[in-house]
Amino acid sequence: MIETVMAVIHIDSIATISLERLLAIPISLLQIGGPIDKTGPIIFLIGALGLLFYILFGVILKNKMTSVGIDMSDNPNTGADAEFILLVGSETGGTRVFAKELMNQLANRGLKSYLADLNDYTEYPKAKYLMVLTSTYGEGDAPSSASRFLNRLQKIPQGQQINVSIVGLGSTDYADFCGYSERIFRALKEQSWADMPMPLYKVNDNNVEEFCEWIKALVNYYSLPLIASPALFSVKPKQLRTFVFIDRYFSEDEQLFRVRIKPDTNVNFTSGDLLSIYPADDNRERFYSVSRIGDAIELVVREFPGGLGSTFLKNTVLGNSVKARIMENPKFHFPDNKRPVIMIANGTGIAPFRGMINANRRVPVHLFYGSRQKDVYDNFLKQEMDYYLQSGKLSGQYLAFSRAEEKLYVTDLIRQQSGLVTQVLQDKGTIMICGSLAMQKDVLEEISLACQELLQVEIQTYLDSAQIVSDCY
Ligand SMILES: Cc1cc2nc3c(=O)[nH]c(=O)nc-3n(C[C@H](O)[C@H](O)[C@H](O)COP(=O)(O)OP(=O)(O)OC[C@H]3O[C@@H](n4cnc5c(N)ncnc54)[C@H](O)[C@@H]3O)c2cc1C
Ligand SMILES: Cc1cc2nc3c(=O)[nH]c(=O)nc-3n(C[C@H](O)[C@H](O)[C@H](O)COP(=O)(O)O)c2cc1C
């Protein structure tokens, strides 16, 4: 019991931590039914005195914690009371770092401020500014700290104008940039209640520039006496771990590469979750997918020359470490329905597969991975897979080559087994698609056609039930 909670505990600050999840009390603890022993009261017993102490210790933490972490011993002030209301959408943490600073501002200017996520929006009676800040997920979508906001705007409406304005935090290597702060944007246009002058402003990357540039309106607008300086801004997120390296392998290509890496404490991590690290002490965090091997994480990179992650994960000496987090990625963790899986990856996309494929037990899963040289894969890759194939781990693996003589593509392979990956579908399992973003828009394509013919059923509904995920970058 106590073991459960402190792992609940050791998840970063990102994590979820919901009432729901302290709940989550392993059920062979409580014994329930079967033929009654001596052991069986006693266990019993514990496993209610346990309950107890888990429901006491989550309801203290639900208080103190909204679902991302942020510490609500920190507001001065209730929402009943504030003037500002500050409301964060954020998945990863780094929203609500510029968050936080904004309050600090406002508590330190004698400012009657309020900090919460977007899901717990409410009426502020005493509010004179709302201000909204939110990353995008996905397409568009909301964060997991924001993904009630819109539904819950509707209902509550407040009983005062009040002068709103937004920001979005996202990131230009995706399509729909800072697409949900956009829809924020046009719900809150649409309140009565809401004066918005200002117009959305974005940022790119964790930018502090661009992040300073949204403060420096809130200054012009409003004469808020905020102080629109980048230092104030640039601070790491806090409860980063130490991780050794401890080996790399390399590709024929070199410029592919796994490296494992063991965190010095006891970390709490999965496969399909991200590893987060600042290298050379660059303010824009780097995201790399996470496979468990033993109590180990290996990583699969590509590097980008100059690029400041890539090369410090080829390049840090053996025995060296650096300072990173764990972040959950709940959403892309191995289903455990024991329903089929299919894995379709391109390049770095097999980082998370490997480690999942590694653990399987009995689900059939089957592996669709594109590459641009069968050579690197037969060098890097080949020998791994041909073990789990061998050992049930895995079922079926089909591979495409883009630079071999017939060139072919991950599209190519699904187009060929396009009855493998709606029965995969109609027995409710689920599709993990892992790589480049190009690849990922490709394949949807490619399963939304299959779906069409064979099942007449938009792909959409496959999207929605998350039978198909996507962690693609
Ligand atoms: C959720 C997620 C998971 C990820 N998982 C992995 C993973 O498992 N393995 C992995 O190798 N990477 C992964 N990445 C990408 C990784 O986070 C970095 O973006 C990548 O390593 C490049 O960072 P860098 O610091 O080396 O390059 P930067 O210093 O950011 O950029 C240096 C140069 O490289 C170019 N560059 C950077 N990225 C790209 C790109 N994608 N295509 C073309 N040019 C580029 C830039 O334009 C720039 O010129 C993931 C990203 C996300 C968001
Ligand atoms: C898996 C993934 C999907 C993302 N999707 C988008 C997107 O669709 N649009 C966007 O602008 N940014 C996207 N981003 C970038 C994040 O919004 C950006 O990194 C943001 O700063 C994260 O803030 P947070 O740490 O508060 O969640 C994505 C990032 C990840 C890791």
Ligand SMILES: Cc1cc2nc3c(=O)[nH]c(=O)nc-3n(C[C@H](O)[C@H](O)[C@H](O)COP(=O)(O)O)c2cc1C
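Positions refer to the first chain, counted from 1. Heads up, when I say rigid core I mean the largest set of C-alphas that superpose within 1.5 Å between the two forms. None of the values given here were measured: they were computed from a predicted structure. First, how it differs from the form predicted alone.
- For residue 389, the Cα coordinates differ by under 2 angstroms between these two forms after the core has been superposed.
- Superposition on the rigid core between these two forms places the CA atom of residue 202 2 Å or more away from its counterpart.
- Positional change of residue 117 between these two forms reaches 2 Å or more at the C-alpha, relative to the superposed core.
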The other form holds:
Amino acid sequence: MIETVMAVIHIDSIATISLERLLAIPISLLQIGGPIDKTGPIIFLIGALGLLFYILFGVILKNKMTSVGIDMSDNPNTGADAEFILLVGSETGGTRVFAKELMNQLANRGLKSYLADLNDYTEYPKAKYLMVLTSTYGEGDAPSSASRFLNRLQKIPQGQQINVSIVGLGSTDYADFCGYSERIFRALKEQSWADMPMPLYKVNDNNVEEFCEWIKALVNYYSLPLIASPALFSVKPKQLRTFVFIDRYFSEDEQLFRVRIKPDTNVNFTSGDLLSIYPADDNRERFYSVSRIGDAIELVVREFPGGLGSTFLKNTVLGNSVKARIMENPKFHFPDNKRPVIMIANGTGIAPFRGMINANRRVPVHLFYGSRQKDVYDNFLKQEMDYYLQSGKLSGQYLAFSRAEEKLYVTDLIRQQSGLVTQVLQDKGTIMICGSLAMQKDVLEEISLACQELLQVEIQTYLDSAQIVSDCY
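Form predicted alone, following the form predicted in complex with the ligand:
Keep in mind that what follows is only the chain, not its partners or any molecules around it.
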């Protein structure tokens, strides 16, 4: 970010100096027919091209700066001037949709508001209200835009009393529902400057009605002129595209299936990114990790009885389409350092790894995969993985089936191959984990034991260096 800002300052300075020098040239020397009438037009041309380059570069740079995180151009005020501070922690962007609508309501009523990521928390000298909206990532972890907030909170106190309210967004499918918002709530409670008469509000699965309960509470506690209408907060992102269903393949028990879809226009994406769909015009997003095979997206899905997303993906007629969007997930892209990679997955967690292995050229890749039934694996994945082994795209494969005669789990595989696991870490390689949160927890515990016993190193070292990355649900 510092480099980006410095680039803006540098380019701006160059443009200013160029304009000053151009304006300093006597007009008579620039006129056609004057003493340098052949060079006058050239000077004008150079100046015009320079200004054009400056404008185009500025547009490109602005787009680059605002493509992730909060779009600062949306703010009508600065953090130093605003009375209402909205801080957001979001991994996929859904929480920002709520925050921007809230900011719009405040602005429409002439109230000075300011919207920023939690990571950008700082002093707000005129703030009267601090509103925190945050999702929770993984098992109670901070989303990427909020990972530094708690540390900054301890270092940056506010100089006046501020009314603080917090809403957490998450899913009750996870054991640590809204866990990160609970951590923030407790940390803010300890701040002497934070007045917190409101309890922590929690929202399941981006439920608009539940979110509006928090808005109603803001109205009741503080008499704020806000409208708690679900319709106002039900706006879908504008960047939705059309994706067409082109193929589908079922496992032997038909509980797992692969679905292949293609965008109707060019879309940049890679394996490990996320596809967000709105099934049956429902306003709640469903996220799926994608595999890129050629120019198409492939998902691996398990059908849940009554599950709107999985049922929609299973039953939609081939040739029909769905409105969806691709969200970059750079933390879970295949590493480009040419170091060895271990992929650990269970169930549908195999999805992004299929595309990564398919695109692999020379990197040693080892797959640890767990499933319930061997027959399902044989019918659903074996032929594909055998091809990858024969072609050298996959260096090794280790399988565990929990309902086979010899019951094995992924953690058993890691214990058996602890030497390989620790060697990859020593070689500066990467371990990637995708699948259920329960599996992730057990896997990390097993890797931790291996690191302590064989390397005398704590697993946190490899987590901090991003040699161990996860995308679990």
